[in-house]
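Just the one chain here, the form predicted on its own, laid out as structure tokens.
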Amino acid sequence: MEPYADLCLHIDGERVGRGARRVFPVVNPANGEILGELPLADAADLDRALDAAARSYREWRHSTPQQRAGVLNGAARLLHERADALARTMTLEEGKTLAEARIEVMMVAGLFAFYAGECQRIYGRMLVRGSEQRSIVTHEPVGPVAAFAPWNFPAGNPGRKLGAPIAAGCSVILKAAEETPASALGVLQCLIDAGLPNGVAQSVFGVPDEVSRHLLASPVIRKLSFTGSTSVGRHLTKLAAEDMKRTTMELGGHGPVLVFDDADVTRALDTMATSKWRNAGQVCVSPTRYIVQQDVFARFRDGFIERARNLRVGGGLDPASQMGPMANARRPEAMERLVADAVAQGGRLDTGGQRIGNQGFFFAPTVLSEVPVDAQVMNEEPFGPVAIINPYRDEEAMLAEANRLPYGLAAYLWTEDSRRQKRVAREIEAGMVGVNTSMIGGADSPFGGVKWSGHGSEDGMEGLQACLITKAVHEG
């Protein structure tokens, strides 16, 4: 079995090792063992990265679409070749099953391939004013990007943060999560090995508040891209506003699932239970609040409980495992707190609700039902393997609950009524809606939310446009 990666920073084409720097211990969530020590950037490292980003941007912005496409297509091919090794690294660092990790690597490869094509379709237009005049509308790269990625998708999130800026002609400084550094470095290495010039994409790690304040205080950075919690996102938005930097914010959610009495309940259960336990529920679009019409509530709840109890939980490297551990010690603690409060408020604990084993960060698939609206878990994203199933009278009450919170990332609805499908999809307040499906993403589809779940989109043509500015040139 291959050893764990040699961790480093990647600045201006150089792998920067520990030296005298502070370090962060990277832990295997399946057993609590330390995988390696990650060097953390100091102020001099960040200044060097900023200088390289400014210098490389002046060159990369003038690269041809064919050059950018060549790098992105090359990186996609390398991701396919290195998929097994990268997936294993992701499982070691984050805990998700190998099957999920392999799918994630393919997602990044597909995204890079998509942007390889999309960067050749950055079109402008000409406005004819008369025989002696014309106006030209062009789209140009916004400039160096500071990108912050969380740990729950160790390759997918860095891939999103790197693909669009590179396709647009921007340079990018990536700060991926300290818990999952080797995965992010693996994605970056594919781009570098595919011919990306030194300094166009760099990776730094460090104390998050130190890194974000330092990078966002620099006039070099012209755009912030962040995926993470709403509280941190609001803080970073304020920092970016000081210099009027463009922002793309993909923040937290609390995914409602509306199950109507005419739904195919078996299909809804098979789909949405599987989606709930994906990555141990540590997914920003994870379905969480199951808003079920009264006539099918008992059947849906009981079917969900059965599926939760039959789920095989274990280390992600075990092919038999269907759900791995949570990613760090903070998550089981949060689950215990939320479950205890829900029960204290009068909710029912139908299954789960406790840790599994005496090593690692495993938590049992948990189903709560008939939970009062003022319980913490009804208002705070659990970000874990906890499903809340409550009965509601009718469509009006179900929509009111779905839209009650200030979050609006992903929502799901299950009904066979085509008129209701259109009506509820229109009325629900979310950036992405799944109708009789849990599949709400794709390389060609915009990914983002509304309200406290953020603004702007990643993926699709919208993700590329977010890294471009519009310029109108008027000629007389």
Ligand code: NAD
Given for the second form:
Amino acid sequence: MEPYADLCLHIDGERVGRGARRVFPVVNPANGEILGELPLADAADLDRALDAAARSYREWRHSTPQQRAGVLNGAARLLHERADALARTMTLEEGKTLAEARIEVMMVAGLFAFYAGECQRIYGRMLVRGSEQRSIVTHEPVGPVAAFAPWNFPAGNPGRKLGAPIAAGCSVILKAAEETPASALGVLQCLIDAGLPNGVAQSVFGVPDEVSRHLLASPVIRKLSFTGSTSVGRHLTKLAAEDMKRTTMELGGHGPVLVFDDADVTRALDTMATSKWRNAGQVCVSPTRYIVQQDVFARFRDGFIERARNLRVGGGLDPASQMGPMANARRPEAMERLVADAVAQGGRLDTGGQRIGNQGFFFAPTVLSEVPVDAQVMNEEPFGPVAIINPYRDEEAMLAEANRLPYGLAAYLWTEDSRRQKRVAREIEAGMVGVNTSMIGGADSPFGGVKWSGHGSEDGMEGLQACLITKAVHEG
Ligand code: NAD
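Having looked at the form predicted on its own, could you now put up the form predicted in complex with this ligand?
After this comes the whole thing, all chains and molecules, with the earlier chain placed first.
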């Protein structure tokens, strides 16, 4: 068996082991083997974490920007040093290829370095009203944050949940996914080793509904930050509303890709057929509905199918693999259901559509086309390696399809016409739009959605602002 990690909770600067606690078995998705047993927090653990979050916040909120920058820069350096080991842990827990995992560690390092700079630029302003009166507008940390991160980016999601609150002067209790705990603990350890004081960032795992209800019921927590499905996001937003806690919600998507007749089709294929298979499609900004204008439809579909068939699928630790297994047993089950329904509704299954092998959670790169709009896969986020390619007459019909769903996270468009680029980018309902590119994120740019895809942004100066409140002090 592959060497793995010692799993624990991290409360008030202490590693808390199993004791009499319940445990969760962490599974390697490439072969179904149990990697380790994760202790789950009980109510007393969560109360201890809340006390420590309240106490450490009282100090950390007064830290200087330089202190916070020192910790974040130090953690970024440690992430670089530990990148290979952390990437391997991510691949073991989640299945993604080592190459993708390594890039993800670098993204977290980049984000921490960015926030090390950005936290030194939290400016206020002064309003001067004659010689006797002035008002000062300042930004202060929002307070202790409860953050919930899913399994699909085992280091990236925890990095996002930790970086901005720490930069803002908040404390944070992170509940990362029970399925990928060692990666989250690895990111946290870099911050601790870089000098983050006890209790400023803590990590708990547990039964998700128990943990979120307990933390969100506490007046100590002043902000909820959640990444995951829209249904869970809706439930948590209601819990947060009881106490008027601030929220940042990164929820699901159903990425439309508009390919117009005047697009560079080869480039569109090389880019958008590659990004579909990233992390086996388990990415909230994954391209999903390929909305292709009729004159280039056949060429685009044929090129896509060929690329899907040529993809090398295998264990993420094998450097030859271009796509690993899906992250857990629920995903291939969902793929089978969605593909069967699409075919039953009259859609074409062009390639894939079934599991690969009888070990782990592998699913073949799948292309469906000419799928009716009522099929489940046209309405529900597949969150897997499934592309749907449908033909459309003109720009109006393509935009109508892109905006048909209540989701609005990432959208992509491919056209060489600069006026159309501006028009469609303006009309499309999405938080992020890629024009002739799949690159829609970066440490310095806001990441977030509209409509059912949530509200608020992570990354960029917006991610930091989301952890700050505004106060106006009026002096007479
Ligand atoms: P899920 O919807 O039950 O869980 C999604 C995430 O939310 C998980 O990390 C889970 O631990 C957490 N969660 C669930 N219930 C919770 C609760 N009551 N309190 C706090 N956290 C809770 O199901 P899943 O099978 O893990 O994922 C299924 C769907 O979730 C996917 O199809 C996708 O649509 C969505 N998802 C989105 C993202 C994203 O990046 N936006 C990431 C993972 C999953």
